[in-house]
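As structure tokens, one chain now follows by itself in the form predicted alone.
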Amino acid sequence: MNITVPKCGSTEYMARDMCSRLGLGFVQAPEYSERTVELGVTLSPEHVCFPCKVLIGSSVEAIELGADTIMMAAGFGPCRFNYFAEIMRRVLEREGYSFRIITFDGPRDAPLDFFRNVRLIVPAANKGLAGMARDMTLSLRKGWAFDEIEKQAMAVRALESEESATDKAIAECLSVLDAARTRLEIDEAREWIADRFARVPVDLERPYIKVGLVGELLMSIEPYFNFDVVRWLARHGATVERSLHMSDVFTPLGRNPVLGYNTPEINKAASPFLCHEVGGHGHISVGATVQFARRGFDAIVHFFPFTCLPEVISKTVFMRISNEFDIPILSISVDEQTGRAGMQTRLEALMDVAWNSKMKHEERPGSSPVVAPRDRVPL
């Protein structure tokens, strides 16, 4: 069994670790590219979600590298993600590819289906359910640490006083985390990671703004689709915090150890603006935006696939949140036609608004003026 999973944040890292523990083969899909998108767009139904097209293209590339099993998560609520696995199966079988797809419902949402699918992997892994559950738990904990590295990097990159200091810290932390196997070693690695980022040299006198990043999973997490907006924002003096981390998504019972808010807390923050489930991660986008605004963030960037209904609903709510909290919110839809230049122009306008607002609120008589970075750095 040579397994592949959708490339999105820490998903591959956790899956690769789990496969190594279970003695299964793992095939890492190539990095997203123009070919990935072209394959997906060519093979997919015209009106299917853009992320589904991308995953179809990525699956083709993984199968070409030797993958014979695709592991997918099931969706919930009024979101077309519920149909992705079946659409992928039909499209790829129509094209003559030989593979198997296993779709996992969450253990809380459909426990019987979850364990039924686990049993499909257990024989190949030559392990019992208890041993497999233990290994999956350890891989999830490593996913927490992987996402914590990314979260720390987004928070410190704009303030680093030595060029590439953040990238060096990331490389060292990943090296330490890769070597961790037991729960104790993973927990010690997480402590080491926190200490290592605390030692990244930063310029505490440098002015900066805080930007929250929200939206659909693939568009907000994967740099290829948002043109590595996190690094671009850092070069424009912005520390970044993201509302979604893949290890949080896979953590049961609504706990979000990386984000720091539990799902009930997010829903409570969203409830004055969005009082019912809209599917996908629309609720998280709204709730996290409210939390960011309450914490004094200076701007919000919202990425979503073109025609994504849950995020379109969220976008309509953002106008009210922006007015009530006096915070600029930029929503950017992404599909195969999205251009780099247009996105950069809109982001530059958002940065100008955010910096002007910060200077207006923070400049006081006798204080040093806040100076915004003026370099026009390309995406």
Second form
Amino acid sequence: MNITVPKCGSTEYMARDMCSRLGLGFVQAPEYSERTVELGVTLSPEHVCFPCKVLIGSSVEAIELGADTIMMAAGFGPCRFNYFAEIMRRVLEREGYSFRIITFDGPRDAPLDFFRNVRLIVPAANKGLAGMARDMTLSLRKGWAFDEIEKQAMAVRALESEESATDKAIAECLSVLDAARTRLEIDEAREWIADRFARVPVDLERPYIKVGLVGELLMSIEPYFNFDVVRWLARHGATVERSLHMSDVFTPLGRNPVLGYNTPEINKAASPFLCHEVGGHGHISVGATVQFARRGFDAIVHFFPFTCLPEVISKTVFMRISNEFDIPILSISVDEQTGRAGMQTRLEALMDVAWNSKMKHEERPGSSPVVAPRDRVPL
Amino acid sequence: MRVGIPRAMLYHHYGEYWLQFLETVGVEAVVSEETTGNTITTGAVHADNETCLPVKVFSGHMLWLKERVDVVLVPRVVSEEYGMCACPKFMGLPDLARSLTPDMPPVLAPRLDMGDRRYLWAREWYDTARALGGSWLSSVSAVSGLLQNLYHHHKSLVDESYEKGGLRVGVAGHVYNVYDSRVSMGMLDRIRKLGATPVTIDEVQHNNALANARTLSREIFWGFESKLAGSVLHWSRTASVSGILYVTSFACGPGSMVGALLEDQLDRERSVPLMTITLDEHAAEAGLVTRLEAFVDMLKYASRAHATPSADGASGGA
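Just the form predicted alone so far, so send over the form predicted together with the partner chain.
Time for the whole complex; same chain goes first.
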């Protein structure tokens, strides 16, 4: 049994870890590329949303590399994501690929289905159900650590005083995390990671702005689709915080250990603007934006696939939030036609607005004026 | 107090119940005018450009109501049926209406959640009625009337019998697109003019539709689309129509998924032809007419070719 999972943030890291624990084969889908998008767009129905097309293309590439089982999540909710697996199965069957797709419903929505799906994997694994459940929690814990590395890196990258000091820290942390197997080792690794990032050389005198990154999962997490916006922002002197992490999504009960706010808190923050669940992560986008604004962030970037149902609602709501908190919010919709130059122009405009408002706030008599890094460093 | 109801989206489903509710409470209800080209244009200008056509139409109606009423009633429909949920656009519709322009009148958004069997949401309707100035007695009777109407919404019997021989075209699409004659550009009348009889999904018994929808390998969880897909499968399996027109709007999320699903399913079952028509604010009549004519011509041709050699007059199919 060669398993593959949709490639998005730490999902693949967790899945690979779990498969190695259970003695299952794992096929890593190749990095997203133009070919993935092209394959997906050719095969999939015209009007389905962009992530669905991308995942279809990515699955084809994984099947070509020898995967025979695709693991997908689905659930009960109004977002289109919950129907992806079905469309994917139909499209790939029509194209004549041989594979099996296992669709995991949320254990709370359909406990029996979840159990039945887990039992499909048990014969191939070298462990029983109990051992499997234990391994799943360990993999999830490793996912938290993986996402913490990402979160720390986003926060510190703009301030690093040595070239690629953050990248070096990431590589070291990953090698430490890879070696961790037991719960104790993983916890130690998490402490080590926090410690390692505290030792990244930073220039505390350097002016910086804070940018929140919200939006749909795939578009806000995967650097291929948002044109590696995190690094781009870091080059323009912005520390970034993101509202979604894959391991948070898989953590039950909405605890969000990586983000640091649980879902009820986020929903409460969103309630003056959007007071009901709208499926997907629309509610979280709005709530996280409000929280970022309250914490004094300078700008928000919102990424979503073209015509995404929940995120279009949050986009309409953002106008009110932007007025109320006086914070610039840039919504960027992504699909196969999106070009790098157009996105860059808009992001540059957003940076200008954010830096200007920051400079206006901080220009007090006696203090040295804040200079935007774009004027200081040629890029 | 004048309470506005936009004649768009779920007004076409539940409008009469809402009007009855307001009447029992004792306030004046103002329903916006029929959709015109102007409604769509103003809506498209003010609404977000990535929303679907019905939402733009809805925005147009909201803007029409803005100057004319004190408060607008936009119920938040969370699910139309037990075990199903509505499109995210319905769930966020009141919030969308509030952020349309800064000077919108207050939007009342009681929840309508048929999936919640405990009917806790009825309390929100009661609060709405009291906020509109109803006495507790009239409020209670308004809410109970509404609940009864909703409970019996799908229970009415539909006559599914049809005479054999004529050319029947199943029109599967959202009620707010198909029954709004400006949005659908008079599609039903045009089909009649071409010599075919349009059949809408209202003419399918609700239980039959849902039973057919349950045969799909993964159940559709959007309440309305479940009915829609079930009706299409019902038509195709009982061979009661010669062809099916699937009407959806651009950027309609559930519609895109269900459309792809139906195309695949009908293809696997080797069933009747299916044509998809996508509506948006730029849709032109000429394009629609040409496609309808071609479709109906093809169906006529197919039924003739089908009927001549075997001469037993079997029902139309390709």
